[in-house]
Structure formats: C-alpha cells, structure tokens
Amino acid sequence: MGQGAALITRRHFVGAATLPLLGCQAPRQIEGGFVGVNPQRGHLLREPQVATQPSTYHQTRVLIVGAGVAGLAAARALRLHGMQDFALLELEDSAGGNSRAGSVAGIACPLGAHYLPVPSDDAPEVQDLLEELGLRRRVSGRWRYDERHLCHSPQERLFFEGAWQEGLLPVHGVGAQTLAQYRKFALLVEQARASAKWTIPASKSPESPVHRALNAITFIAYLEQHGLSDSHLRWYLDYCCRDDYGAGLSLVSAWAGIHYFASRHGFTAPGAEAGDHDGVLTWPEGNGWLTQRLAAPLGERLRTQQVVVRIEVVKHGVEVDAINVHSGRLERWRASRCIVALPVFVAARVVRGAPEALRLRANNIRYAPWLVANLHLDTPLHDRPGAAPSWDNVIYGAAGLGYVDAQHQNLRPVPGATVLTCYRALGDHPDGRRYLQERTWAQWRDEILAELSTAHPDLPGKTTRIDITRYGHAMAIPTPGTEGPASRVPQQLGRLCFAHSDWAGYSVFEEAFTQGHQAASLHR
C-alpha cells in the first residue's frame, strides 16, 4: 500500500494477553470507562418539546449545524470564500464526529476514524485540503506526499493457522480451489472496473446499468450468483464489509461489495502482479488530526455542547432552537440559511416540515452501531511467530475487526508504552444499539481481551487502561437500494442544505467531506 518514495521500515513487539493470567500471578486491575460520547444529549431529542421562550437569541448569516467531517468542511469552504459571519453548533464536546481523538496515559489515539487514504483526482477538495495543510506538495512537477504521514510498513497482517502472515487476505496453507476463487473474483473487480466508473466521492461515478444491477442484491447474493463459496474469500470480504460499511455480506448490497475494492486498488490475487496499491495516511490520533485543525480558526464560532431541537424555515430566514448543556436553557439562533450537517434520522427529526427526499431517506437508512476501545500497555507485548507488528492487526474468524497501533508512526529505537485502538462493528447484531449499550464496561473488557489473547497470550498482563467508545448510530449501511450514484444529495432546498456521508449511504471521510464543501459553495 506504499505510495511515492520508499517507507520508511520498523519492527517492534506488540500484542495481547490471556484472561486470566496464567499460574497463580492475580490478574492486574485494569482502570477505565466509558468515554468520548454522552449519548444522553442525544436521548433528549426523543423527548416531546414543550414550548419555552428562548433565553437567549442569537443572529448569523450562515448557521451550519453539525460538527463532523461535513460540518467542518463546509465551515473552512466559507472562511476561504471571504465569509466569516457564521457559527457552528455541535452536540458533543468537541467537533469532529466519528473523526475524533482522545488520549490513554498521555499517549494520543483516535476515537473512530484512523486513517485517510491517498485522495484520486475524483476528490479535489480533500486534495486541497492536504495540500493546505502540509501533506501533498508538488515535486519536480509530481505530487507527493509527506513521507511521514504515510503508514509506515509493515502496515497489514492477519493471525491465521496459529501463526502471523502479511496482508489480511488468507494465504498460508490454503488450497488450490481457494487460491482458483481469488482469481475469480479478482477477474470480476476487473470486468466491473471495465464497464463502469468507479470514484470516491460516489456522486462523481456516472450512474450505470452496472451500478443499479448491483445496487439491486446484497453482497452475499452476487458471491452465490457467480458460485463463489470459498469459506477464506468470503470470510475476507465479510471482514471489508464490516471494517468499511459496519455489516457484513448478507446486508451491505453487491454496489457496495465491489465498490471497495474497484473504486481503490482492484483485488490482487496471489500470485497476480500488483498494480500500485493507495497510499494511506494516518496518524497516532488518527483523523482526528485532520479534525482538530478543521475545527482549530473557527474560535468561538464554534459552539459545542449544543443540543439542537428545531430547525425551521420562517419568513425572512431560519430559525435553529438549541439547549445549551452548560445551562440547560434554550436558544434561539437566527440566521439567513442553514447548512444542516446532521445525520439523516436526527435531520428528519428537527426539521419541521422536513422535505420528502429527507423523510423517505430517513426511514430507509440502516445504522452500524460501533465501538471503539483504546487498550494502554504500559510495556511491549511479545509476538507470536510469522510477519512483524503491524500498523493495523487482525485475527481471523474473530467477532472484531483487530487493532491498529497508535505509536506506528514512532521511530523511537526501543519500543514503549502504547495504545492499541480495537474495533467492533455491530450492524450485523439483530438489536446492536440496545447490546451495545446495556453491556457494562467489565463485560466488553473481558471479551475484548480473551479474543486479542487469541494471538497474544500476555495482554491483560501488560494492559494498565481501556477505554471504550459507543456510536449507536455510528454510519449508515449501504443496503441493497439505498447507496451509491443513484443517490444524491439534496440540493438547495430554498434555505436550507443538507451535508453528510448518510447522503452517499456509506461513511467515508472523502464523502462528508466533498458534501460539506459543495454546501458551502452554495451559500456563499
């Protein structure tokens, strides 16, 4: 996955450990909690609103409500086009979203979002966005990217047969008929590529028949139509789908299926000569560095802890109602328009007289719940044999989706203290919210260190801190119908417009993104 000049190399322990501890050693007391979101200001939303006179009013000329990804670039767009008269409003504490950082022990981690890859001539908005910030200069008439934000390698590998390999995709021991269904499936991404556009940010892809052909069946239903049942392929792109869209093959559509690999770097089998894979930029917060200096000129513009409750269209402009969690009273923002950068089912819910693209799009989405835990080892972990540590580390056949190392980017010459950021996708769970939040911290502890012990047998032993972050709404999956170029967004809708990755049915940075800035363009 390497771009450019040559990354750098490093090799160092890393890992996890048995529950209990093995011999008669006490297993450690581990400290943590749950952290990051309050999903209470979030339940306040489903309570009946009683009319009550605003104690505050303020007035701006763009209101832009939402401080994710698409919030923030549509509030940068506006500050590079001359407009400063604006305000932004966020729920959380800080902005950013699912694109947030935190830190464990002093050592900085992301709370969702991890990395960013190399952006195509498709997103030059985000291109420019790097460029602004340091990391994408030209170079004797080439771009090029900072080599110290590119992931260093080794940056992938998969615990498989007792034993580390490189890359995720199964490859060590495996036979012949399943080496015969990466080829195939492999030719497939390649005849998919041929016949239709493949971009990020979707909206750029010309819709196709291909596009709606596919966008018509799940994922799992496209695998049986061209008699690929092999249990390593599938397992592979069951674990794509989840990592990428929160659901696995059964749920996400077949639009989605392809659009991972044919919209990158295709699918290489073994064996087959690689193409160029993407460069992927990341850091120790993860895209949480990449918010933070978003969120960095705005100043007081920026207003968090806002609990917004009412969005209306009124005669001479719109009125936003929100409760400000510091003082609990209401407020009452006026401005000539609004940039609503909320998630489709909170959109829906306080837009009064919320037009029909909005409704109909709300009670189609379905929502991944996620959760994040940041795991801090206060000393280095020792490693089982095969492929060295990794950026990102996955265990096959496990529930999560592994863990990606936030001191990677480290060149420190001795190994230390870390955080390991674990993943778990929930949109598969026939009641995922309601299990994610009635499980108590101790419950997600245990599980979360008896399947990384799986490869590491000493975790819990060296794991002084976790934790543990829960999105019940954390990205809509691109179920059959509901994603890809067919979707659009909403244009102008007189005052108001609408700005988030729910829009393209999946949860991308490059889509919330370009969404942001294209609303941004049209309020100037």
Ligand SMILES: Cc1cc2nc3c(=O)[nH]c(=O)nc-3n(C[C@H](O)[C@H](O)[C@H](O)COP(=O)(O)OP(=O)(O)OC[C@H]3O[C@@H](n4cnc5c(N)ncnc54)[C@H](O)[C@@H]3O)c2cc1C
Given for the second form:
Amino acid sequence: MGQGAALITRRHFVGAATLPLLGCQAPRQIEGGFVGVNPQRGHLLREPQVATQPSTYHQTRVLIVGAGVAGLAAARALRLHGMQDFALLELEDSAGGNSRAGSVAGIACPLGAHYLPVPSDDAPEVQDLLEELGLRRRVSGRWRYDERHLCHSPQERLFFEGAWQEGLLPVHGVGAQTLAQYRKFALLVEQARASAKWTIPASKSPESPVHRALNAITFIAYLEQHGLSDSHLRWYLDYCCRDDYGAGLSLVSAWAGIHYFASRHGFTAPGAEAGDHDGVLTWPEGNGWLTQRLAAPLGERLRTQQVVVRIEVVKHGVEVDAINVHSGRLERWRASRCIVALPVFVAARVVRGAPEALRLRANNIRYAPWLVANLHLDTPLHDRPGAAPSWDNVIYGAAGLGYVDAQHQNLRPVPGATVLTCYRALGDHPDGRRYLQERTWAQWRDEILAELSTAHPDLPGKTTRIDITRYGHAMAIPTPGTEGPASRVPQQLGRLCFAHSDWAGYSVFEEAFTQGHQAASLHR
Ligand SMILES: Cc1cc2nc3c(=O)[nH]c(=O)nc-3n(C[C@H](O)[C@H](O)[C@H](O)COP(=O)(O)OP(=O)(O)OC[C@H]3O[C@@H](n4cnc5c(N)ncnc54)[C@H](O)[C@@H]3O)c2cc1C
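Alt. form predicted in complex with this ligand, vs. the form predicted alone above:
Starting with the chain above, the whole complex follows.
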C-alpha cells in the first residue's frame, strides 16, 4: 500500500476540472494507495547475487516458473496428463500475473485483465478450459455459454460531444466524409480477411505475403497509404490499439491494427449489417475469476513469494534458485525440465547462458507500461443524456481508456455502491515506465478524477477510495517486425521450454494460455 490517505475537496476538483458538480455532498476523504504489484521483488533481479549457499533443496520433475496465465495453463495441462510431480514458483503473493483479482471495500474487481472474448475454434485449448469450468456446454448439438458470465447488455458506450452514445465508434453528428472513411476501412478489413487467415492465437494462421507486408509497416503508415485521415476514425483505431496493445497507431504494426478486427468480428460501418458477434465473458473480478480457478487445484505445488533469480541447465537437469520473500533465504530446485513462463525480459536476465533466440527476443520487445485504478463509489452516479450505463464506458479524446463497472454483471434491482476499474496504457509515452513509477498516488488520483469528471461531474464527491496497480512491463507492443502469425510457440531449447504472451508479440489470454498448454504437452 502506498501513500496513504489524502483529503480531496469538491472545490479542488471543480477547480481542477473547471466543471460543475451535481448534487451537494460534503468534502470527503479519498483513501487509497498503490497495490497489487510489489516492485521491490522485481528489483531483486537487478541486484548481483552473491554466491550464497541455499538454505533448502527441493526436487521435482517439472518446474514451472511464473504463475501468470501461461504458467497456470502449463500446470493444468500437466495435471490433465496425469503428471503430479511438478511445482510452480511465483514472485507475487498470489497467482494470475496480469490477470489477478482484487477487491476494494469488499467489492471484487480486476487488478488487470477483465474479459475474454468467446474463443473461436482456433483456440480449442481455451474452449476446453471453459467447458471444464462449466462456462460452455452443448445444448441440442450446439455450444452455449453460461448467460451469467457473458457480458450483459448494454456492453459499451462512448461519451462524445457531451452525451453518451451506444458503441465506441463515434457516430452521432459525424459528417458524410467520416462515414465514407468508416466504410472504406470496413472494406479493407474484409479484403484482408479474404486474402489471409486471421486467428487467435496468431500462430494458428499460416504466414502469408499479406501478413508479411502488414507486419513491415506501422498502422499509421498503412492508414496514410489508404488515404484514411479522418480524425474520428483515427481516434477510434488509436483507442482500439491502446486498449489491446498498450500503444497507439504510430507504434503498432499494420498487422496488429488489422488483426484486431480481422481475427474477431471485423469492422462494421454504421448502417451496415453486423456480422456474427459472439460476445465476451466477464466477471466482477475480471479474468481473476479464471486464474483463481486455475490455481485452486494446485495446492502446495504452487509456491508464491518466490523470486526466481537463476535458471541453469546442468549436467542431468535444470537448477533453479529462488529467494523466498518470507524468509529472505535462497532455495534451490532441481528438476529434470523447466517451463519458463516468465516475461521475456526477465527470462533473459535469469537464464544463465541465455540462448541467442532469447536474448534477441528480449532486445526486440518494447514493453507498454499500464496503470489500473480501482475507484470505490458509495452511491450510484448521476447520468448524462444518451446511452445507459454500460459495462465499458469510454470518454472520447481522453488519455485514459475509460472504465468498466465491476457491478455490471450484478442482477440487483437497484444500483448501489460499486467499483469502477479505469485503465491507462503508457506505451506511447517516451519514458512511460519512469513516468508511471515517479508520479505520486495523489497525482494519479487528481488526473483520473479530472478526466472522469468530464462525463461524471459528481464522481469525485462519490469516490471513497482509489487503489492503483502499476505494471512497468505490462505487455509486449506488437511493433513492426516483432510479431505475426509466425510467432514461434513455444520455444523449446533442450530442457527449457518458454511460454509467455511476450513470445506472441502481443498479450491476450488466449495467446498466453495456448502457449502454456503446449509447453506442458512437450514436457510431459
Ligand atoms: C492492465 C492490463 C489489462 C489487460 N486486459 C486484458 C483483457 O481484458 N483480456 C485479455 O485477454 N488480456 C488482457 N491483458 C493481457 C494479459 O497480459 C494476458 O491476458 C495474460 O494475463 C498474460 O499472461 P502471461 O502468463 O503471458 O504473463 P504474466 O501475466 O506477465 O505472467 C508472468 C508471471 O511471472 C511472474 N514472475 C515474473 N518474474 C518472476 C520471477 N523472477 N520469479 C517468479 N515469478 C516471476 C509474474 O509475477 C507473473 O505472475 C491485460 C494486461 C494488462 C497489463
């Protein structure tokens, strides 16, 4: 927990945002701080490790290092293969990595990832997990998803020109030229879909000349080439890229920009008939709902608070050293194989004699830092005209990516207290990691409240607490040349196997999960 409580007055926010406040509440205290990720533990990796004798020795057949989605998927696959002799080491207090759950004032909320699109047949491993968890089952020969976990309607809205509109593509009052550009982009997406295969995970598509050409340029260069300069279209596409890839049009590749639409539901211009839209699965605690269930059967095989500082292939196996955060002691593991489910930059640091492929990949990845702020509100917000409160609520032109409402899936008849989870991607910032770490909790609080106040002037007066989670290396940005359907998964090098969304070049649940699953299948 970070910087403790601070007094926020309504006056302060009226001044900061020069916006009228609705209602008439008294000045209030907003508490909170930094939560979720412990930067000191990560920094242990930077310190030179003095040759200390381990205090404890452990032996296991397969050791998985890193309990994010990839590591948890690997553990599940081993279990399903009937392999019990394995262990999983994780640096944080709980498993889940970027897909962990939190809670504020007793209300569950995501600390990171918050949804999973209904997986297509290209992700059978993920479909299988959802079946195991009872989220998907066959009814009269057709697959059905549990309605309780499919995102309820209304799903998305945009605060645009002073009112809320349905959906995130700006439409109300936009001119004919904008609409023509929407149609042109929709056509380009359809052409891309017709000329190449687009899948999630990307590695399930054979690489084609179309992919290669798109992977060579930035998305903004692609838009220029096609004369797509409309500011509304550009804003929307930039938003989509920041939301999925942590950085905008100028950094991500045209492959990534097109993949976002072509691998899912396409791009529907206003007035056109929408294609099949399978919807998304979501939970109050976000994808933490999934990772908690993946971790639950592991029992003592999951060891949290273990900072892995060395992985080395030795004569008859693999040796792994980890600092036990609780005791401060070094513990040594011996295994016959190791699944390295760590971010690539960490893997490159801890794997002794790191293979060339690993070092090259680590040098090529540009990471997007992210900030996630969970705001507890004790009373429902007043709403502006237009579309009704939705699960995902975005403000046009804002630096942040809007918020999701943790209580959206709740079926209570009258709205009450809730937690809003706000996202901010900093991949476009020239020094985003430093910016993220150096700003105080109070500076972030003021900025977030001022931004949300444009749509919700009464929000500062109803917020009781803001918990902020900072991810310095949240996700790999799919820049030109670094990703694509040829993403090599999983990378097996002798007794080591690598599985992490970084290897796909962009970060979503399906990529991480499939890699972990496949790595375990190689190692059983
Ligand atoms: C803010 C945010 C929002 C997101 N939203 C979504 C979303 O809505 N839907 C979606 O599909 N994806 C989302 N993502 C992408 C998300 O990253 C992936 O879905 C997935 O969680 C990645 O899993 P992973 O296993 O590849 O990586 P990670 O989550 O990075 O897992 C790596 C694990 O290794 C551990 N570790 C690191 N170093 C060490 C060490 N030295 N010793 C031991 N353990 C170590 C870490 O603590 C972590 O648990 C989001 C990401 C962020 C940051």
